[in-house]
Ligand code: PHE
Amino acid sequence: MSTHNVWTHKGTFLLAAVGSAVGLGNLWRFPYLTGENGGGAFILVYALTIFAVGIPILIAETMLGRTSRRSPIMGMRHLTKTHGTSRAWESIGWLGAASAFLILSFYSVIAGWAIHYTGQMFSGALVGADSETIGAGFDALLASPWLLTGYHTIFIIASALIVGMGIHKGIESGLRIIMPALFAILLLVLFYSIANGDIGAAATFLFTFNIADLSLEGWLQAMGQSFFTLSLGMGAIMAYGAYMSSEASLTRTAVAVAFVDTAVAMVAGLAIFALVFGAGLETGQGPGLMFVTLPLAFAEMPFGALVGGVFFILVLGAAISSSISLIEPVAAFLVERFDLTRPKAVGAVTLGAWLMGLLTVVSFNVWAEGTLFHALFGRSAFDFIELLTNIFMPLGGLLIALFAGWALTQSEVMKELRTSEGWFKTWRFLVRFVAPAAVSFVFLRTIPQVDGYLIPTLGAIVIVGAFAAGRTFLVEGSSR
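Please write out the structure of this chain alone, matching the form predicted on its own.
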């Protein structure tokens, strides 16, 4: 890959990786999981798994991108050839690209809801509204395929315009505006929550150390969160790593990404739940928290319409920084493999994702129940697509850890890490043994959710991955 495809500034990868990691899950899922699973106890388990699982795989995925200097698919094709390993390892790139494409298709639809609520807030339409009115408004939004399609279209076009402008003028310039603005808005909402909400109750909910509330399920959720929150296994980190300066430290950058991502989730949790508790409302997670509970809290507070509008701009900023990272892995592959111009490649990716996103749109209304998807898969089209990504991402992360841990030579890893022998040995032990075991738990947790006849298909995928790993262990691992 030519040198013009390297970030202009060494710190841009940090911005890009944080932008990819910080998304809707940081705002509506992680804080709730923390509060409901022992607060500080959950954070401790999460921090340990971030160190043992998240950071090692983040380093590994970035390393594969920077070593190959190619898109995830073409990069893994290059690495399998240069390392004499089975071509089955190319599945890392394909799994990542497939995950990114599938997530983009439904993420754009859900992020589009924030466009609707930004307008609702700034217009004052929700001022003084009660819970029944706001709940009915959200239900009406989901019931309208035309509204959902319109917002989905606006959001995905905005994301495509940024990526289509190129690595430097588009993604890099966009992130250097979006991310600082996102942090500034988050702090503004936090200060508003301190002044008008119940910050003490929010802090107690999030940080009180209560080991009794941390069940085995809570441990597994902390383990899964440490993986999914860093956008691992979906090609984005590998694609961004391909543009990373050779002088930037992989370890320091990975630690910084994990820290900032967690800090954003914690600050967002304090701000959101201070508003919720201040308004005397029940805690929750997911769309209900974001699009029903919070608008109700803003409706009852001074200057709530203005601050609520600003808050939903924050939601949009977090969503768009993630969506551009979902477009890049597939678009970069099309540019490299078929010699398309970047605008054409981005157009092809976003058009395909937009069309697939229509399945998510109709899952909330026209195809809500009693459809072919329900008959075949026992779930809606949206739920099925989301299930696929929850399988592909940890499977891809597992293979990334195994390939980086066993196929890459000590000399090239040391060249990339540029660190002490002690940290190299620690990283290699974690990425070879601890991280794969942990990600396997995350992967296997999804299997019981799969309907009967799909299990053989997934079993075949696991067997192929295990065969590829075994071949590397036997052929390559013995010489290292």
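Taking the form predicted on its own as the starting point, write out the structure of the form predicted together with the ligand.
FYI, this one's just the chain on its own, none of its partners or other molecules.
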């Protein structure tokens, strides 16, 4: 059954995709990963994957959504039938649903930290505080499972309410308010950091490349991040693509999404590191970077409490416009497959992700060390979940690229792309060969190096699985 739901305007998909893409990935994760991985080298790998792999896959994923006009799982089921390919390709949908679940679970916990800091900033509690006080405040937040769970609950319920109201009344109207405000606030914060921070040091840090600075796991993180930041390879874009007007241009939209998303990450990185260097702080702080160094930088600066509060509102707005796109693909599946009402479907998805989120909550306190996860995988549950998504998203993207590149016929693709022969050939070359090769290269190079026993096994299973699926397809496909 097709939902026949289409966004109100031709340009709404762009708005929704940018809303999904711009999020904690840009404001929180990108700066801290860059800081941990030595700056420029990380950005180089990240930017290369965005342009050579990200944009072609973004087009492919939107295309699969728009041609099938169904939620990712049902959409892939439909496409495998109509194209006489192996059902194994449906794994694109299932893998996506799994990633969405995993991401939503920790995303909501981290977004919860921003709720905490919005309050802290506006109340002026941190004005004039020194680094010890602020560091201790952050540690105290992380040490409290109750506080973390409370914020996590608030955030996930807010996201659920928006998605529960439907794609027009909820998602579209929400985004129309949130997105313009975001860009205004981002510019405000940038100007503030130029005036009060050390923008020169920030630029040097971000744009000086020394590839030796990058560890092997850094490569995987950079690639994972480029998928994460574009919301790629897990069905969010496919779900939104299913509602995209047939009139809108796939290529132009994808380039615009990638451009805006990268620009936001760069601006956020510049602003954050300008404040960090201006206040003489450390760059390699890990996940705490935004939450410790920024409040500290704001604590000492004119109007810091106000601008800081506004900044954390920005973070929350960006986070919620992304979390709704994590709920949508799975919720839409439940509606299509089991005829659930939308509110029920959304409730089921968020309840599941909320429960899973408790694993992230306890990773910062009661289960911070010495758990089963540490014994098996050498890391906390949160780190393990993040690692899984770093693998699942590129893997999903790889499968999407292969399916769109090899299973869709030229006339179908041309109908969607409506482009010149030249760009069609380039795009098809990118999704057929370049994207799969790049993803496999990073996988083969990094996954065996990741410490913890089960990771190599997992990597092997995944790669063998991908080849098996590909072979079945090639065999069945060639008989067409």
